[in-house]
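First comes one chain, alone, set out as structure tokens in the form predicted on its own.
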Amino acid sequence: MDKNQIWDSVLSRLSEKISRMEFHTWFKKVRLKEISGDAALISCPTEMNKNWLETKYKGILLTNIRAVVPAVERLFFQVDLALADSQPSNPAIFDGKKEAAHKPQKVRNEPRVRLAEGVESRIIQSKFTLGNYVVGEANRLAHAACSAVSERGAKAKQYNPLFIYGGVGLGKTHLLQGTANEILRKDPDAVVVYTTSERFTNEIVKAIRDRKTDAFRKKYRRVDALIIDDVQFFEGKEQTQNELFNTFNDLFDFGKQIIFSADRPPSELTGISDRLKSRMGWGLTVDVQLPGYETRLAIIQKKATDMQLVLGPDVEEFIAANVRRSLRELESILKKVGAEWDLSSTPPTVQSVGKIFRKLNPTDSIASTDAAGRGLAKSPEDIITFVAEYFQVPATEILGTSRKQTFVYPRQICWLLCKDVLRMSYEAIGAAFGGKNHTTIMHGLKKIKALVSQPNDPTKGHLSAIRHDLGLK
């Protein structure tokens, strides 16, 4: 795109962010001039013009623009008089005449499902790529096996089939979707199928009542990929398991790819056959978690750009520190900012946003915004991790029970940093350490915090060198 065409972009995703009042008055004539490198040059009109967007209109402008010109991360601003006299850039924008202007047109080279007669396949979301998919330290080696899978050559064949397992909400159908939209993008003759083990299962029995069980068989053995999500919910399902245990047999003989996702490794499921457990587990298997502070606080700013949602920077980081489940909380989230946004004219601040927080999850503790910006404790498994690591232990056992002092000791002085780091209560502490009574919360951070006070103990220092470690103060 030119910079006419981009603008014109520009001019239409503000046009549905703003009143129209806004729109014309400080819109109107006002254009891109240039942009060079990671820099937008805006002209304006008049000296007014130009100091009102840059102090009440930059930060919107700038999402905008980089919701069309990624590269773009500063904005520049200029007094060009010819302007004054000018018509606008786009008159169908100011005209109300935007639709028109701007009639949808199909996308080239978009991903098409083509399957053998008779094959379907649930659809397959052009919005999910491996392209588009955030990529940190949790989920780093799931990305890079799918993208390797959709190469479809040798490498692709020692991770057959991909077993991706993880927790609810973590980007698992996302992976899985994205994999298949390359598939077919490099290969738009290939027959990949997606599909859930409900659908799949649902299908079987649907197959046996209408006596068509061959039928069903010859569908999924013409497939180049097998895609199938959640698998652990064929426990207890023997059909459905035989079926898949055959069709498996079939694809893999022939060298067809096949993907599989789970909330577990194939070795944690249960009601499942030992010798499908093990057909699922030849390949790679992987996992993936909930992302860290900086994953999630990237993500929060690629969905609140595709949302047209503008916020603060103390609003972004206090969303990515509360957020502890999964992204679907995340996105929920910012669903419900935009909402309330779009009801009430108001934009969201910390303390709006944290009425959400408390709604939604009205017993976990809040961080405050100074916590969301210290250090790299974000969560009490951030925490666990490092004090684990620093004394030399299992992380479960933190976890555990164990009243072992091996095992004690560095227990308790997780608590105390969940106390004062991230603020928790002590029954948030309890809840994250196994559902412990609070008052074991809070017995044992008053023998910790003994031994701080005294002279000659180590406590002091292990405390020390362990907030170094996590980036505070």
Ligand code: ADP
The other form holds:
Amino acid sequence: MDKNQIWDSVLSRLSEKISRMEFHTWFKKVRLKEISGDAALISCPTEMNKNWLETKYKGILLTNIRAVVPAVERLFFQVDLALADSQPSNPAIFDGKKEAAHKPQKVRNEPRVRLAEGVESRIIQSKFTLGNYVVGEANRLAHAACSAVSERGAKAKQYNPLFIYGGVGLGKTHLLQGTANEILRKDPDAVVVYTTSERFTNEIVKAIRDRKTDAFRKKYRRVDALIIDDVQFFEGKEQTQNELFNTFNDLFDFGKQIIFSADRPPSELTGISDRLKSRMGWGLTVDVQLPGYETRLAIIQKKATDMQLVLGPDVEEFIAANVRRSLRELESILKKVGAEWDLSSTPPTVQSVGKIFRKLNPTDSIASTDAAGRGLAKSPEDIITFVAEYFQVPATEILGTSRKQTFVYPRQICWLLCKDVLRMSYEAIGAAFGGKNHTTIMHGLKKIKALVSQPNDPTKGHLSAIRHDLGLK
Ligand code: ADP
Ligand code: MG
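If the one shown is the form predicted on its own, what is the structure of the form predicted in complex with adenosine-5'-diphosphate?
Let's see the whole complex now, leading with the same chain.
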């Protein structure tokens, strides 16, 4: 095989493994320059293209080159500007694959629940697992409770029923379905039913109409775990509530697990009978909230990988900073980013993603990534307020000139935070603290940094506690 043939066969393997837009964006003008011994040299049309291949695709590239030429162990990259106007040696790999590679991947939606005469929950999606749920402060308890429940041990008994509540798009359905999948993974014979309040209601209405309520009851009474999503929609549906109440009692008495979700805690549900509400609150009630910046970033990275999108860190951070309502928003942004990339063949930038956000929520202000990394600290005043509170000293003393160590120490901590978090210069910090000389600030920072690096000094602990207060993790 000559090097063009080798490269064509590497490309056609790659085209199966990465998304069409990535393939077009990063590989169309790339060539195999030569193979010599265990080394392959790859030529790229631009510096940026070279960087992307080196940082993001090196592994997959090596694997696929080795599949064709097993001797290759090392990859080298170079820029060859002449490639900018080049055409692929085999354009068909890029054209022909269009349709195939573009086909939306359907998530397999296996009927997981096996029941002879079928409560079949076809809506448990395998893409939601407890393992791919990113855990942060905002959802730690809920996730832990779901994991415990999926173990079906003694703890699960205390958590029965488990009630998870929170606003739209904060991950309730993901957790519920993830728990269903986990129970089934551990025990494939378990009878797990995941349903929504609407489906449950429709099923009851149909059973009543067809005079099959007995069959309905029998079926539900045989489940090992009953999971009902969004129970706030049972509002005003008395007959359904009665059926659920009876089913609940039977399952509960036999120690079967029940999980509910809603947009608010049981006590605040309206239009639901008191006896049902009270039972919903018998076990453990936990909430999910919008995760903080770091967790959002981790979720974006995970979702982007799932969607076969390789985004630059600046773009990921920008999205994390601007998703403020729900994680569903995050997903729809990523989908739009993917679609635009696909259509335009240009990789997304902070600017292009900013436009998508503006279209989606025209009245929102767009946060730069920088501001997001600052948590609650937007100005030196914010930092002084938090530090004064933390050390229980008056803010005026922090800003003052007293040489007492009780004030000098918090003052210098403030300077460090101004430098690290707000990225202020020594001059700017001096100016904000009563017109001090920049050398004073430098000197103070040196002292604090020396303390931070000492193993038994509390300064490091103080700093991380204050950073935590400021929402900086
Ligand atoms: P809800 O049911 O609360 O309205 P969903 O469970 O439908 O919210 O979540 C919306 C989207 O956000 C889903 O795509 C879900 O996978 C994703 N999501 C929510 N929380 C997380 C998390 N902690 N880790 C990963 N993905 C999450
Ligand atoms: Mg939901």
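Heads up, when I say rigid core I mean the largest set of C-alphas that superpose within 1.5 Å between the two forms. Positions refer to the first chain, counted from 1. Note that the structure is predicted; figures quoted are calculated from it, not measured.
- With the core held fixed, the Cα of residue 280 is displaced between the two forms by less than 2 Å.
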